[in-house]
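First, one chain by itself: the form predicted on its own, in structure tokens.
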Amino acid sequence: MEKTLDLFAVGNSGIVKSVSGEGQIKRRLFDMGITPGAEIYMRKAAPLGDPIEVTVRGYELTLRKAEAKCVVMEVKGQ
């Protein structure tokens, strides 16, 4: 099953399948090893939802809602 990253809730993980948004958006995300076929696993999240805190190979990483939304992920386990 596919869906964006925004919409995990946490202890779910999953791999990346893309990343789309435009120029710098796309661009931070690859800089910080948001590339296809990395594992992500949700952490923690704000209690309003926005940031969301990531572990992605092998570091911890915080990222805002809009950011998450242009990764599309494979949900592992389902």
Second form
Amino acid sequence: MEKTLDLFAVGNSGIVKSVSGEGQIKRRLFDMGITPGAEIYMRKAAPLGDPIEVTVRGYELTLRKAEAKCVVMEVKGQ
Amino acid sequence: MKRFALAGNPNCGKTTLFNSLTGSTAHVGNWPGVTVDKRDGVYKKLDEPVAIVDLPGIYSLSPYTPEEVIARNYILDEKPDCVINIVDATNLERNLYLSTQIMEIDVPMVIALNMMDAVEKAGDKIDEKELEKRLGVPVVKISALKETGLKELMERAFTESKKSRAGVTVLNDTALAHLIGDVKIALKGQNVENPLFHAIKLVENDSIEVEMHKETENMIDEFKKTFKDDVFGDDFEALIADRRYKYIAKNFDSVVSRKNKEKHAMTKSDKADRVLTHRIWGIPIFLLVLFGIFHLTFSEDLLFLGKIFSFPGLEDLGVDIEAFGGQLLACFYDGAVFSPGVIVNNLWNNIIVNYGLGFGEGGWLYNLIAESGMQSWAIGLINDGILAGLGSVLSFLPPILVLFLFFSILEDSGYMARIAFILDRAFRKFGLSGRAFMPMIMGFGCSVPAMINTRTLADEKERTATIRVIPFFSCGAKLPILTAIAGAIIAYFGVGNADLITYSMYLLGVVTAILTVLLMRNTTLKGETPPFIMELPAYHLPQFKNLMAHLWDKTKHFIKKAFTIILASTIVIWLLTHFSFSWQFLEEEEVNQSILAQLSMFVQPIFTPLGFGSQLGQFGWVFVVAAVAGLIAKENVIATFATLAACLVAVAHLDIGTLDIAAEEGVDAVQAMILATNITIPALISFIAFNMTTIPCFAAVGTAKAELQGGKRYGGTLIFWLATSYIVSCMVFTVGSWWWTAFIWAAAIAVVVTAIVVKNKKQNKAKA
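Right, the form predicted on its own is done; let's see the coordinates for the form predicted in complex with its partner chain.
Following is the full complex, with the preceding chain placed first.
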């Protein structure tokens, strides 16, 4: 099933299918390791619901839902 | 001398390595982006000394953030003899991404696998020989913290620096390699240095490169037409980033063997995070931590024990507080146990500065000079000018350091990055990212490093707005203004609570910052909310060595400031208050004729709406003088009070009773001011507000100028500070004096807000 990263629930994981968004945001996501094929695990949301914290390539990354929306994921089975 | 540059991801232990190598005390922290400019040091343990340059932490050599551009330009233009690429071994995959980019530059290079102690502790293994073979670059295991492997690293770097190395790339995807190869050959034909690096950047459509090699644009477009990728199409930037990670992932598994195969195992850091960034408790815990820090620094009633148990005061216990033992005891306890910050402060001021150095009235040095038989003006200059000024300046050192220590602990432990995570949503409402929080909170320590730290913000408008409001986060040097005046209000008028006044003034600064940011982001600095994509480093216990390095750095900076600019300005102010325009030495009684008094009387009416202008009568100028002196350094404000109080006592025939105007903290000096001018409480608070929000000290103004690169933004910033301080203090004074004026202010604000909203709506419509 395909889903953008911002719609992930805590505990979900999946594989990055594609990344959209304008230049700087996209490049930043790439530089931080969010490239097609990378596995992402949704760890938690901040107390106010946004940003979110994910594990990618073995470290913790935080990003806003607005930016997570640029990341299209293939959801893994629970 | 050979030069080695340290390059690596933020938070990979680069600065720790720099400190270990150079024995320097550069600033180290546990959040991404502490080193924002390059720094130099010298490594002396090789046959010949080697210069070490610490570059800012970066994730990539992309052109989007100032730090990346600084690091990239340094390696390309300054041509270090060797680049030491520090790689966090606990996070190999992402760290090697940068390595694959540095490898493309024609520069000798060594990879330092840092944090090997943490890797081994987790029971994991990294085959560095295999990694070296695959990357084609020497790899050395080190631990910057435990200082292991450093000698070997430096020796290998030294060996490498004697050779030359041509850039290599991991982008071995045949079609892509072909394209890059073509561009490289073309660049080589034009005698471009680092042809491989530039070729790849040009293929990536890197804005800086495209600008630099305009003539190649058409040619590259021609080359690109021959290339097709099914997934990425013509998005070469994405394609290249993807290929780098693919290469790393492919070669990665055979190099690292993990003991714990489980992917999402709970680490200690995760457990701490479950509490500290909890959905419900995260924010209350953060507020509690902030309150705790201020309580431990400033409270004279630790944990409110004195209120709870009503301990007897020292005099009730029959302690002779005049004796040395009594004074020593009084540093720790008087009816309540003091907080550590207050104890350090008391020990420093009462015991070291007054007894040890003998600066205060009755101190050995003071008496020595008073009885030395010098001319009376010389005695006055030394005792009331220099010693009193220095004494007050030195008395600010403890609270600055204690506060700074706590912020260093937050920073080092990794909690500061979580605060940004927790608060981002709230910050976005004002058009800032959670990242802007870091420099802002650093502003509570000192505006200068805080302003430099704004370089981690990629968005220029966000940066300008942040730099402008940093001074509103009341820095350590402004604190004495608060404690002295709040103390005097309580002592003189017998109302209020020192903690409460201090806390609410800090709050006033923060609220002013929020409102002005909101205002700027909707008017002069409009723009999209910048992105927030940030690493959350693992928590670790703060290192004693790092903390001490922070503090020593701060102390050095402060002492230097105290003995140079601040000392010079106290002398100038003393001279200006003791000489008339005709350059006559004035007796204490004649201070009204002094140069400074005359000048200040002239501008005094400007401050009438703020409560410390004409209504204060003939001595009202003292507040103007103090505020002006504060532009040099905020420490001067209370130091000036101490100097002026001595004059006022003589000239106004003040009956100051038991007040000791030269006493530390300046509380008594402020009381003398109140006696002489009959200034009201709202006006005093307004005076604090003015100093907190107006143009900061010389050092901060200079930093702002450099960071904003002068010009219009800088001029606007100065006007912004003046206007904000004038309006805020006027509001404080009028509302404090006549409560009903609050309605007038509310109406005025409503009009401004409506006007802005309407105007923006119109503009948006026009755009649409």
